[in-house]
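Presented as C-alpha cells, the chain that follows is alone, the form predicted alone.
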Amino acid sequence: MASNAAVPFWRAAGMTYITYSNICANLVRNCLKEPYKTEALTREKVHFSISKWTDGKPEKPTIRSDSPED
C-alpha cells in the first residue's frame, strides 16, 4: 500500500541523506570566515588505508588521502 504521507525533499530530489549532508557540509565550510575556513577546510580531508587479502592474510596496505579537490 502506497502512503501519501511527506517525503524529505532530498529523497524527492533523488539524493542519498549522506549526500545531502556533505552539500550542505561544504556549504557552511564556505561561508565561514579566515582563519575558521581553512581549519574547516583541512578537517575536511580523509586519510584511511586499504589492504587486500591473499589466502587468509593482509598484504601490506595502501595509504589512500581523499579530499574534494581529488
The other form holds:
Amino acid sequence: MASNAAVPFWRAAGMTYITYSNICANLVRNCLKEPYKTEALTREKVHFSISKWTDGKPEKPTIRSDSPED
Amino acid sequence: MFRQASRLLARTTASRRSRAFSSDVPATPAQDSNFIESWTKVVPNLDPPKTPSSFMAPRPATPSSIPTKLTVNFVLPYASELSGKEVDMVIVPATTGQMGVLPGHVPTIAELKPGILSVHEGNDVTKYFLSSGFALIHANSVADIIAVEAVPVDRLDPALVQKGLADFTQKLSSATTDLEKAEAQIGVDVHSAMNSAITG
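If the structure you just shared is the form predicted alone, then what does the corresponding form predicted in complex with the partner chain look like?
Expanding to the full complex; the earlier chain stays at the top.
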C-alpha cells in the first residue's frame, strides 16, 4: 500500500470520510429553498437519551438533541 | 450416519465459499443445488432448510453481449430516488471529474464529490445536486449511486449559496488549525459546486 499516496485534504487534517460527508450534506441542506429546507432539517433532527451505568444499574438518563446546544 | 451428515454439509458450505472476485461471479442461483442434493441423500424425509441465498433476489447475470440500457439504483439514506430504472446514460460527479456511464461500462467504484448527477433517458435529462457519495458500477450494467443528500437543482437557493460561499472564503483566510482550514475548504468546495450547478 502506498502510504504516501495523495490523501484528500480532509483526511490529512484528521477528518474521517463520514465526518466529511456529513458536513457536505449539512451545508447542502442549509442552502435549500424554504419548504424543502425545513423538511430536510426536521428529517435530520436526532434525539439521544443517554444513561451511564454504575454497579449494574442505570442512572437517570440525560436527553440530548441536536441543534439547540450546538 | 448422522456424523457423516455434518461432514457432508460442512464440505458443501466450505466449497461454496471459495469464490473468485465478485466481478467474475455468474448469476447466483436462488438455492444451492449441491446443498439440496446432499441434504436429500442424507435426510430424505425433511425439507432442506432455507439458506440466506434463497431469500435474496438473485444477482442478474453478466450478459455476454453489451445490454442496451443501464439499470440505475439511486438511493439516499431516507429514500430511494430511482430503483431499477432503465436509462441510456448517467453522468456522475466523480472526484476525478464528470464521468459518463453507458451500458457495458467497466466495473468501477468511484468516490463522488459535491456536484451534479444527470440521468439521460431518451431526450429527458434529470439533474440532481449530490452532496457526496459513491457510484458502484457492476459488470452487468447495473449502476448503484449512493449519496447522503441529493436535491433537484431548482431547490437550491442562490442567495444562500452566495452567502455561504462568501462566509467560508472568509473563514478559510482566517483559519488557524488544520481542522478549521479543512472545514473551511470543504465549505468553499461545496458552495462553489452549488454555485456552478445553479448558474451552469
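Quick caveat: nothing in here was measured; it's all calculated off a predicted structure. Note that the rigid core is defined as the largest set of C-alphas that superpose within 1.5 Å between two forms. Numbering follows the first chain given and starts at 1.
Once both forms are overlaid on the rigid core, the distance between the two CA positions of Y20 between the two forms is under 2 angstroms. After superposing the rigid core, the Cα of K45 is displaced by 2 Å or more between the two forms.
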